[in-house]
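Below you'll find only one chain, the form predicted alone, shown as structure tokens.
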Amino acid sequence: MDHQAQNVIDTPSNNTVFMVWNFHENVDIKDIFKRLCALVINLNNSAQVRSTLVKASVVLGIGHHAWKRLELPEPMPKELVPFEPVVGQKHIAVATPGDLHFHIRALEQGYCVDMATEITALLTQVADCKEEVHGFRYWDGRSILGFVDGTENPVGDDRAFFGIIGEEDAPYQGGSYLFVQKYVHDMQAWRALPVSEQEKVIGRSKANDIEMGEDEKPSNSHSALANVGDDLKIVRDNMPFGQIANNEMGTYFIAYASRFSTVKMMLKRMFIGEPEDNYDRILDFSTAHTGTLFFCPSINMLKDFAG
């Protein structure tokens, strides 16, 4: 069988969007399941078609409870299961709804802008979009708070191993995890603060991104508490979006993973601390709105879905 993965493996582009959505109750879904799939499927070989300069794709994450919903698969993907708020003494990393999510990347805008466009014209008949984020590159893959971002990815054949489920979940082969969260930067509190101190926070240096040594770095900064063992990594495609006049300004986190546990001994690090109380101390300055858990199967199971 192929076990195909859809796009989750591809590297950060210039623009995208970020689409959750949630289904009506009391409504038949299943039709619209079925030809939201074929259409993911049409809308990226038609990128392909029209321009493999672009690098457009869209990537289709399916929650739990739209997963037992649409009555697919049982047993479902073994990870697979409703995000529980990870809450800190101070910080918490909160759960929100979402059925659907759909990743949405290319080079030129335009693109990212016209599939969102068919699957909104689809999916309003029987859903409601709770979030939609514009991300765009700045600069050289830095996050709007001024440092680098995934310098943790992994790279070459890693980003499938660590990215995409392998036979340790065999009817699943091919599919991802995603995770995504909604950060909002208090950026004049965070422009307030030297550089210097920036730097501990994040526990790299901003100019040329080179993480700081064990003996200098923070037990409390970013990279000592996010980055959970290099047996275990993530795929992220995090971007930058907001209103500035509005001081908006946040980051879309997005992480694949062939394993959400990994992500949650990140969140538990992060949010609750290592040890306890010694949490990540960027949350001082970047608060989650959203948290959400999502499958993303492979293409030969979407095409299943579409019949």
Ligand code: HEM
Second form
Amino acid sequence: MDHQAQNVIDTPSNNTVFMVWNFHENVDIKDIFKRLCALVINLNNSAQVRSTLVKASVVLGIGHHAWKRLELPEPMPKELVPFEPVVGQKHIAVATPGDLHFHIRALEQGYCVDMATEITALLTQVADCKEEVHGFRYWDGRSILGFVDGTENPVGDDRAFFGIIGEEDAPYQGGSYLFVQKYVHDMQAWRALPVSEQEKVIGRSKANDIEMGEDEKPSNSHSALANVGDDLKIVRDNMPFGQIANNEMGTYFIAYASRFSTVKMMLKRMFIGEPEDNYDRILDFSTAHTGTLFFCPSINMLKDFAG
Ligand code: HEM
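Structure of the form predicted in complex with the named molecule, given the form predicted alone:
Let us now look at the entire complex, which starts with that chain.
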């Protein structure tokens, strides 16, 4: 049995299109879904032949509601559930519906646009696109808050270990849980904060991206609360996006994990706090507008689904 994962642990690219689609009610979606799986395989294979240097790829994620409606295999992946909001005293990680998620990456935006166009042409008869976010690489891999984003991501073999399901859920080996949130930042408030304070929010230095020592890192900094130990990691590929003139700049948070429970633990620490009410200060400058869990089957499963 081949358990090859989709391109979930690829390293960050320069351009991204993120899409969330929801199926219409009362329409037959099975046939289109079959064709969609075949299309995703086709797009990835074709990209490898046509554009090795551009590293174009698309990863398909399937939500809990869609999995049921499509009558995909039961029992489901162990941790594929509808995401429940995480409610803190001040901030909420909202839950929003999503049937299908597409994570399209390429060094050149044209490839992302073409892939998204093909997917749209197929899906548009049976589904609505609820989110379309175009992410871009900002300077040397920084979030739009100006801090390098991704430094503590797993590297080498650890990327597969933390990002892809292994024998612990044998029928779904090669799959991955995908969690996404669209955050909008209060850039005015953020820019008004002196750099030394911004550094306390993140827990790292801004210019050269060095982690603060344990004695100086505040317990409500992002890196203190998001870090749940060396044995529990996730593979992040966040991208900045937004509109400059109307001050709607944000971060599309995206994480792949072999266990969703790890992501949930991070969210609880960030939103509820550790200890309670010691919540992540990054949230005073960031509002989550979406939050959805998906499952990304292995390539072999996608081929089965495609028939
Ligand atoms: C508001 C949106 C977010 C922004 C702008 C953001 C940005 C950052 C930055 C700049 C870092 C430090 C460098 C690095 O190691 O990557 C970081 C670390 C991290 N973030 Fe986030 N992040 C966001 C949301 C989240 C969420 C929702 C989670 C988890 C559910 C998360 C999990 C992590 C983890 C695990 C680390 C590494 C912590 C460590 O081990 O030091 N982030 N993030």
